[in-house]
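Presented as structure tokens, the chain that follows is alone, the form predicted on its own.
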Amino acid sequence: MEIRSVRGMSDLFGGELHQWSHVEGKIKEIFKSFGYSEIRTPVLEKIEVFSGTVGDETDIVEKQMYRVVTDSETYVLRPEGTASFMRAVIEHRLNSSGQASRFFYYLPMFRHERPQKGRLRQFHQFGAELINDASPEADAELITVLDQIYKSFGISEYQVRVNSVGCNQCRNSYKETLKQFFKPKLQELCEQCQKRFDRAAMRILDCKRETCRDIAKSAPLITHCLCADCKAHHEKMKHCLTKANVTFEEDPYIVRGLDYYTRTAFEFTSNLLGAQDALGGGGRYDGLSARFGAESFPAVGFGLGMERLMIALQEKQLLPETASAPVFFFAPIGEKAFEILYPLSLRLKRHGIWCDMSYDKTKGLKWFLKQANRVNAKYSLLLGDEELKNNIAVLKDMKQGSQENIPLASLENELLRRAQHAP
């Protein structure tokens, strides 16, 4: 019986897993540079933290989240980090301070939908969430930092699209407005979006169906109906992507898919990814904590999928090519050779060297080179019967080719020097 892995979760190893830890470290890196510290969420939460939260009409809640269902409780794999946030923030009163207070986060999600390319069923999502703070000021910031890390692999093929989806009073207005547009035209929309109508009348306009795109391309634009308050933070907000340097144009059909955003709302999209376009995005949800019983405090956040700024460094060639490699390779022909070189390695070692060995005594030297060269080692270091007579051991540069022998006496302090200096 062949086991494979589950299909849409993917096994991560080797040079891949390279290129991957390499842009996960740079895209912490970013995040600390602005003041964000980390926090982890459990892989498995309570069914409510989502249900009573994202929204009772959304894709997730209605059929994506993973359910592991006992005697008493029904749990879920978490499907969004958001929600899992905002459940540790209220739990551990991480609000409490009533000041500023900035988090990321880098952990698995799940969904239940059918795999494609940027869409998986397990994916990785970054994650920054800034909360205690209601200005627009934070929320330029918070997209300020998702632009800053695209602009920092080198990808400048996306484009930064906000939004305001009001407050609850003028989104409700906003609501009826709608729902007195899209009345008529109910039956020409796809089947999901009739299911939207009554509850969800806004998540129309973020449909991906082509007949309900040119339908919603006439409805009436949120931006009319703002109330003053929420005009006004928009218009900051832009202002202050204006002096970061953002390039940003406005569309008034974001909504995005989950029911907790207020204000605004924002994506980055690029044409690297085909048909999923979208590479990260966020908003504001001040009302979020409320829907947990809590007191309100304003947040604003966004999520980055891993996997789709894979895709988008990968078509502009932007990820490193190997994986990193060993210092030195040691090959001891015989058993005191072995005797002496592997507590060596052991020690260069614990100084941080990679030093990789083979712990098969009955291999040849052409063999040891042989592997040398498999792993792209910078040096070999020989070491037989014949050069333990002479009190010296042979390193060999195996890219230049040269040779050099070195006495045993001083081996250990010349390898550490020229580990210093390896590039």
Ligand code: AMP
Second form
Amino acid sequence: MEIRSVRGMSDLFGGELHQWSHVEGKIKEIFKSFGYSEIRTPVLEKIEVFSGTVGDETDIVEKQMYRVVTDSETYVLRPEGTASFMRAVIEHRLNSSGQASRFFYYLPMFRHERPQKGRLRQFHQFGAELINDASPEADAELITVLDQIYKSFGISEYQVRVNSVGCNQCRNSYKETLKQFFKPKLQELCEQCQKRFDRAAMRILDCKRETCRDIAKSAPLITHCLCADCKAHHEKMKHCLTKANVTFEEDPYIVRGLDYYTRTAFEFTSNLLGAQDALGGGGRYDGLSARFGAESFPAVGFGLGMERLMIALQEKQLLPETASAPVFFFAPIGEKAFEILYPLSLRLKRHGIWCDMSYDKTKGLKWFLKQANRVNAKYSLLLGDEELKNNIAVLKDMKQGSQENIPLASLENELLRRAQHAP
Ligand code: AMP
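Return the form predicted together with this ligand of this protein as a structure block, the form predicted on its own having already been given.
What follows is the entire complex, opening with the chain shown before.
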């Protein structure tokens, strides 16, 4: 029986991987220019990193975590980046300077969800986190970074939705107001939302079911329940976004799935994606460090789904050519030609020039040219008995079809020169 990969987890290779690397490289450059440095955390974490911190009633903790159980411990495959990041910050005291510090990560995440387009069980997230800065400017910076990432690829078909979920104080009173509102309608809500009612009433606003959405439409909005400080923070944050040329809209239904958010919450959605329309999202999570039993410090961050970015780029045909190609394809015919071209190909490679060559000594010219075409080489280089007799090699431009004789004595220099001019 053929053994296949786990459902919802993909192999990446060839042209597609080439495109991923290109996109990853560009995103890392953007993080660099905004002053974010990379952090990598392990795939496995102790379960406590997520349960009790992210929130026990969240979908991630309740239903989606992959557990790895050994004799003495239960570990989980990291379902999201922020809690792992926070565990690492506290463990290594990365917050100890008290100064604003910026981090980004690029890591696989694992969630046991029902796979569909744009929703996998192993997916990849870029994330950014800014700690030790409670200002609205910090929130707006994160949103600007995410905006810059999509813009830099030429994607403009997305909405930036922002909201404030308030602080503990205003949120608690809002939750009560919400519960009063939903109580008489409890039976009409979906089973999941009925469960949410007691401990996570705000998440009912986030439910994607039509019936729950319809009811939620007339629910009281957090916008009207924010305390003076949260309101001022939110207004300033929006002002900063305007100054940073980020087009956004207010969406009081953005509460994000996780418990740890405070004040700013945001989501980038796009109709390029289909049903799973969230490109990325994040928010402020000033309360998370305390949930780890550490001193409290402010933090704000976002997560961006790579698979969804790739779908958007594909839809808009903004991805680069699927494969890079060798500059040269060497075609040695006969033992003697092989003895010359084999070491030359290695020398060129040491110079950083991709020079392809088959080690099959039984093939003839026709086969070599076919291979050169197949791998899309810019030039092929032919060396056979006739050429050896005349102390030359024949260099063929595969696209233009033109060819020229190059003296063997200057062959290496000529190839180096041409490689420099190759696109
Ligand atoms: P979240 O941590 O759920 O806020 O997710 C942040 C981003 O990761 C989302 O906006 C998506 O782009 C992406 N994402 C979340 N879950 C998945 C999944 N199961 N498969 C692919 N991408 C996902």
